[in-house]
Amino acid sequence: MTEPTADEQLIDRAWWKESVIYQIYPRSFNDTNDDGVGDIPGIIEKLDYLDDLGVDIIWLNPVYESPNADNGYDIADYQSIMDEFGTMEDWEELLDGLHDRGIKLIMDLVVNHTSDEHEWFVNARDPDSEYHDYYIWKNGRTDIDGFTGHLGPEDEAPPNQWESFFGGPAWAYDEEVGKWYLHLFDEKQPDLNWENPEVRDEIFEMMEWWLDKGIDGFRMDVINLLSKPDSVTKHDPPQNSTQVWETFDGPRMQEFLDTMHDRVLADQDVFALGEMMGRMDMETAIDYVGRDGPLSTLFHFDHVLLDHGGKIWETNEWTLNDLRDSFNRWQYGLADDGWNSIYLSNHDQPRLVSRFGNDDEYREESAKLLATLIFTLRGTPYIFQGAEIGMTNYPFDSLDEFRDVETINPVRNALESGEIDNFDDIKHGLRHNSRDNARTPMQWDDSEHAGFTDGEPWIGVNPNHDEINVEAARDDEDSIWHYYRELMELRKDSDVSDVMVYGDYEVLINDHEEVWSYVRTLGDERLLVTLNFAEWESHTWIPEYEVDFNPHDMEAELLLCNYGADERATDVDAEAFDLRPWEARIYRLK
């Protein structure tokens, strides 16, 4: 048997570290039965397409049975597949062809709630049922001087002054109980009791039941919120001291999911992403997804938080300091014990290009760009679809426009109140910020529907479609979506893919107000990845102090460039050259 050498003595290697992982929000991806949402056979009948792509898993959004509240996260069935998406025979059709290609899948799992037309929510309005306490109930208060109540008893207030992450309060009034629930989404979404053991048991033997049926692992929505503080669990009414962002990494968050790791997962090879809420500190962190946590990986909000205010309208400014400050926490904070996802859009995100790059003069330079980021930080890289064709925001022009209950319920709120005049008033902040800008139909050509459906698509498509699609795209070498198949292939099917996937990040000119520079090292192989976030040429350099190496004695090969591979960008020196408008390059220092 043959040594390892000392390289890869450095590697802790797991197939979920050196996969690409693409994002289909099945509503929005492909339709085949005209009725204007996507669908389970639209998936299978791209199946070539996604293996053309070189994707290695599939992240799939929920297809459980579901009223559609938010869009499939407020589900009625664990264990049924929606009418609208098709069967569980359609399904077991996508699974397996998917792994006849070598594609794994994972399923959203969503445990925080769920819907209200869930057979358990139905059962729990009784209080003699033993699913009352699958869910939180709690009175309300009566000793608030002059509250009338809000959608509920005239001389009750709502159990503590939560507001909901989608708007008004936390907690909905059951006039059958005769008690409040806890909703910390929309209304139709009440949250489970993982207090109750039940609870844990009925979803940790769900979660069996589709690894039995060969899944490959979950994406965890919204994980981190399972375990309320003491606060509400240990008070009836709750007390009023707390903050619903307490809900956050709660007192037996630690506690349930290392229960659901030893019950579930340990004994399987499968990967667990958990999607967390606020900031995180990077020793909760690691107690998630480190060497001994029960998680393989996860996502933060860090750095999709940069531009947001405090209302789904309101944006803030930020600078390339920002957004590389951000990553920098999480790529030295999870260097040595755990692991990253790298992401920059999905279904709950405005698109990429719109938000960190140029959609308008530079839209296809910024997407390469943006996806070169992508692809060589340290961390498991995310695709959400139509990324890798540089699709855009979608230009809303009115409130009814949109599907999106997070979009909706706060300005219909905030229009009501009288705290904003107009839709007009606002309409710039949203086409920034809403997640329906993800959720517009996959644009496959320039046909009246961007060949996603022959009927009338549930959501506008953009009117873009004409230019920008995945016809036009695959016709063209130099797009977009032939660029992306150049990184996954240089990531994993070359001569410096352990590097680019297990390499040390060391970040160069940390206060470049334009330029972001990084070297990535394992061993003695070195990646020098620099991009230029601006709309004109940037001069970049190495300087010798921040590095283990002298640059004045490397030689820089290129890798890959996002404007081709002309002289200007072969016949460079190692320490220093000007970069073009959101121009991003990779060398091999040698």
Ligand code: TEU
Second form
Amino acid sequence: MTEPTADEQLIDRAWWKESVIYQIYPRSFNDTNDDGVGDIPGIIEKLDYLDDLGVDIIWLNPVYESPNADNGYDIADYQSIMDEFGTMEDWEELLDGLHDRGIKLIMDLVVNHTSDEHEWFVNARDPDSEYHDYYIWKNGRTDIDGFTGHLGPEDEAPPNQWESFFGGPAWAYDEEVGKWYLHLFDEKQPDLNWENPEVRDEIFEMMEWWLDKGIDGFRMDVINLLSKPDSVTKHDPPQNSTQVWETFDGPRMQEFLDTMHDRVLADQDVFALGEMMGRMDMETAIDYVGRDGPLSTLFHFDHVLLDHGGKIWETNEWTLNDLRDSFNRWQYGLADDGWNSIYLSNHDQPRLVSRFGNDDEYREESAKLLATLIFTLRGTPYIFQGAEIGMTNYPFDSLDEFRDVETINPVRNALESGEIDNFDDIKHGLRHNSRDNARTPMQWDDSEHAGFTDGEPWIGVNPNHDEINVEAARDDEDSIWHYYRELMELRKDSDVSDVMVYGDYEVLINDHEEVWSYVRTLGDERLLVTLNFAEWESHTWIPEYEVDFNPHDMEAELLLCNYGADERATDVDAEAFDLRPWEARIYRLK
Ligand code: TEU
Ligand code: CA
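Switching from the form predicted alone: structure of the form predicted in complex with this ligand?
After this comes the whole thing, all chains and molecules, with the earlier chain placed first.
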């Protein structure tokens, strides 16, 4: 970052605003003992890789003991490491290795639910145990007139008709207890009862334990689901409600997070990132991540729901206007208070270049364009492993190739009920939507299993690893990988770093069907970012009436272009120019 300037008072600095986050999905990153599953020693082996790439924070997906019904998001013990991934000593070595290189570590915090194999839940089955009330138990309903869903024993219906996010009812009947427990996700992921103060204490103590071990923060899984609606906590829930979104931002949500903040986070300079489900209004968002809020920043789902239909195999068409609108809402919404997280992919989402770009003819160009977007919007940027080499979706051909519950469960249910006839009818949609696209192994080189493992990988390696791999990308100085590094250098270590991180965002020509352009401004510094989302040439300009400067007087100095700094990109009038297919440029306006 540059020396303090007169604009310094405009800047509310924080290390996590200036950082770039790299997300590691350990199961698919690097395997060192040939069991086909990535592991912590595998990450340690790649520490120099992460350092060379130039990232600042690692977000590690769950590595805790787990039966892996949902790949670690079903935790059986919060304070131990999954055998498959290694030992606590390995984890400590990883933390030290990162810190030695100036890289921070944030851990996944999954406290909406545990595994049904967690000791708490095992004990909770005894109604006299102090753990019984750690979970949400309800009686079923016998007044089942008009009920069409799944029935329990003796024709008892679940307490309400909420559907789990992974398909099927959100309640499971437990024989031993004779009651139903709530699970918003898989049956093996019972929801914790946050109304119980002992649950809160346990979780807060566990968080302190990890912070004492030296971690730098948490990514908080589905954190706005913790507080359940009154209908569930106070009395028996309404019988015909299928509105599972009633569970978003529940009545005590703010209180729970404020307490977490005051008790655990406040005194330490930690990064707290909340994953927030549902479409949130800005007031609620600012309550969470504003100056006085408990969290640093959040993940929302607005832009990643654009192309999703109701079912896992259903897709929707999206336009550039939709994408830009969803980002505009947040860019402007958190302009004065709060801070955005900018991501286009993660372990739950298909590959960004296959989804928002063109993974065929313009794979390189569009992957670079999307990276430009991620690094130049206002907010902390995220790279999900493999994005830096432009990894693509996987050509799934049968249901056996999938591993993810969110994909498999609903498809099995639909095949059983006859809602769909066969896999082939929905193949296209699953290929487009499935989370498994993100989970195929990291492509390190062009060897048999892409250098990920010498054993049999737990999920297929993308056949395109012979071309798309880290080794090839590092050898080619025009690669996506090197472009990511250039973007990070600009953002972190250049004359324009401050404006790139902290500058105001102003969109231009908001209805342009091909080009998304915006200006970032901080004091006298101005950047123009211009991105052509089309496979053809597009014309664009700076409309005089939309900006508070005169574009005719401006000189445009090219800082970065995904076609290289050739004459077409360097020799332009700032007021109007043409962009090549999927071309991205960053100019400094003077
Ligand atoms: O994800 C939240 C979540 O609900 C996602 O499953 C999302 O709805 C879906 O991916 C969109 O396609 C978090 C974790 O990131 C995810 O991996 C877990 O499965 C889930 O919570 C339960 O812990
Ligand atoms: Ca392994």
